[in-house]
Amino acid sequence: MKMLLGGEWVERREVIEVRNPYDNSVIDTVPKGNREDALKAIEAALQGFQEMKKLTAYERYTILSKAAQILESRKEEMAQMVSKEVGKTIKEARGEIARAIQTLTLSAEEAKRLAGEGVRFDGAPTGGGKVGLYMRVPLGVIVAITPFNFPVNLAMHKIAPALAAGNCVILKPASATPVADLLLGEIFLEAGVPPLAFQVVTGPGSEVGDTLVEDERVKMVTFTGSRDVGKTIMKKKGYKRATMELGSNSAVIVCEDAQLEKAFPRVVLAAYALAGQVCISVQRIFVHESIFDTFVERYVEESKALKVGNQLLEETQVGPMIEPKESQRVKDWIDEAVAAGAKLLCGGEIDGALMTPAVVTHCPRNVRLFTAEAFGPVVIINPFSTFEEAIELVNDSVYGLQAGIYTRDLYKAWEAAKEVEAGGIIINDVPTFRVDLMPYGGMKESGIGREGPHYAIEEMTEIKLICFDVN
């Protein structure tokens, strides 16, 4: 497939072939972009910018409405190419693009709300006479940079209200997962979006990714993707806007008053959706002492019935990860651990990428599979005896996007929510829940920023003070 570059689909005679983690067969070959297309993209968004500034809200609604009926009248061949070159199942691959319809059809509303208000001007003593307001303005070339588990969806958060609030965008895919953006490309075009004003830049991001967040005409980059990519990303960006959306080890507190029919199978499920390569996966359970056992039991029961293999298959619960050296990496970080004394009670057996869904118990706090962002099909489960030792276990991570708690006591469920250092606490739930409107990111190594349409466009936008005297 093409790249979308200054408004034309383009070739290269170097490409990148995009495979089935599957089976390794080739889906598709893209451009492998480099430099000079970068530095085009930026001289054609800057162009692209000025149309999109003289867009009425109207007028940007308008066109991402009709992106979001687009892409509902593609949805199937979009999730078949989801499946397809993630990995993850059709099942999950459909979930996804229902979601990015939901996450185009909310920031499309959004451009009719961006608004500013009035200041009080004569609220200070030297005010009076004084009248205005302000108004919120775009950024203009704004860079997204997007991870290969959510190709779709994960750009829409971007691509979507950005363009609702009047910029222009050059994204740069994965280039494990790029066929899918670049089908979005061809949704955003016959919407009517000014074709300078979205750009899909395929190829290394040594290379076409450094160029973008270097130049300082960019004036926006947002990224999702790992913790040292970011820290990267942040060292080179210079003096420009960011939002970084990066990794997690996301942990689940289940006391002893825990409704356990509530949580099964959601602790499963949230566990190894996307063979565990969810940012906010669940990846560390601590289970109350007196209901490890019970629980344990259950959760490997759960585990061991889950159906792996062709994500393609409509039966199929587990897919494959992204590639082999991915599978064999997350077995390293379970011998390792097993090595350090913890106990691999299933799982964890690989066949390319494919790997069965691992239940790791009593994990030592020092190993990998403890410290570190997983990604993979594994989970640990370890005791507490006291509910401060379960805050404090949930807090042993430089990581902090979201976490979960099971209870039914009101004082533990709001301390929980006092004292857990995340983005996001989700009560009687997993911390794998999200809806698309809210104000999604982390704190700590987890990120900088919130995502959600109406929360990414201020973090999209400049505050300009109008001040009138009126004397």
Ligand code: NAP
Given for the second form:
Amino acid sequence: MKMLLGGEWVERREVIEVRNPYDNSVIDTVPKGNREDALKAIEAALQGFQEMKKLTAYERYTILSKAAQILESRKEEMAQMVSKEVGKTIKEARGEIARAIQTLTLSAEEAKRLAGEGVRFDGAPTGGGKVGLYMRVPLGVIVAITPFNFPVNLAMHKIAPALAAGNCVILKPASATPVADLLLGEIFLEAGVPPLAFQVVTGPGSEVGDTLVEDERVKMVTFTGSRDVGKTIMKKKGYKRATMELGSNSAVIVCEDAQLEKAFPRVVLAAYALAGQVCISVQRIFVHESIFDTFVERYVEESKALKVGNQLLEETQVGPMIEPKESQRVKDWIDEAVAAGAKLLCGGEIDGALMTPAVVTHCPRNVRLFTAEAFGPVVIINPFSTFEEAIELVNDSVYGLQAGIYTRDLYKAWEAAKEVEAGGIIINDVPTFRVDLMPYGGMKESGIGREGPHYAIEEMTEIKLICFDVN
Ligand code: NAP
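What about the form predicted together with the ligand, after the form predicted alone?
Now the complete complex, all chains and molecules, led by this one.
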């Protein structure tokens, strides 16, 4: 596919091959954009902003609503592409597209709601005779940099609120999964977005991404990806806004009074969905010692029953990871944990990018499987004896995206809500729960700022005060 630069579909001599992680076959190629392309995109976006400024809120609402309709009409084609390039199962891919339609629709609605409020100037000793208000105005050019795991919905969480608020967007998709994002380019153009207001520039993050991040004409970088790349961007971005949606090693506490019937199979699916490559995958489960053995036995049984394989087959439950080097990395981390005293109860066998769901118990707290983001189909289950210990275990992480707790005890639920260091705490469900309208984002090294169209728009606009002296 070509890339969408300056309102045109353009090719480059050098290309990036996009591969199906299951069998390594080439699905498509995309241009390997470079620094000059990134600079061209910024110039075009600056012009596009003049067009965006002329649109009314109703016009922006109409364009986004139309994009939602077009995405709906192309949803199976989009799901097939996402499944092929990411390796997620076709069912997971359909779920992602359905959510992206929600994200678009929510953003369209927000376009009409975006307003300011009156300011009570005369409440100040020197404010008599003044009346006025503040408005929220767009920032200008926003750069969106996205990861491989949810190419459509996570890009949508940036593109749609940015356009709803009247900004221009340059999207730099992950090089492993750019094709569905280019298809989004077709959809937005057909929906009537001014051609220079939305561009998709493919190419290496280290060149295209870097150039976009460093340019002073860009007013904001909205990034979703790994903590390390996020930190690099924060150092390079200079005087511009940034939101960072980064990784995590999310935990769930299962108390002795948990409704296990409710917890299963959620706790199992949440560890292995998208082969564990979800930023809020369940990686660490802390189970009260009194129910530990029963819990682990059932967990292993359900993990072993999952069908691993070709993601495009309807019956597959766990597809491949993004590439074989990643399944090998996770295997190495499991081996390291086992060498340090952990027990591997099932799974962890690899075949190319596929890995069978792995359950590790009694994992020491100083190995990578515990401390870092595994981002693979592996889960740690460790016992705890006191509730305070469970909270301490959850907080023993540099990350803090979301956490979960299963309990019927109101005191414990509220205590966890107060004490757990995470952007969201999910009571009686897994940390992996997300609907697209909620405020979503991390504390600690899991990120800065919040997404969810209503909240993203706040990050993507600034306040302009208007004051009249009516004396
Ligand atoms: P990644 O390696 O950090 O890449 C993310 C994006 O950053 C890609 O588009 C990449 O481009 C680009 N990039 C790389 N180096 C760059 C640089 N120097 N300057 C600017 N951009 C650069 O992440 P990933 O492996 O695709 O995704 C997995 C990570 O994303 C996990 O850590 C996961 O937890 C996190 N994630 C977080 C959330 C959330 O909402 N909190 C959601 C999903 C995923 P190239 O592909 O060209 O290198």
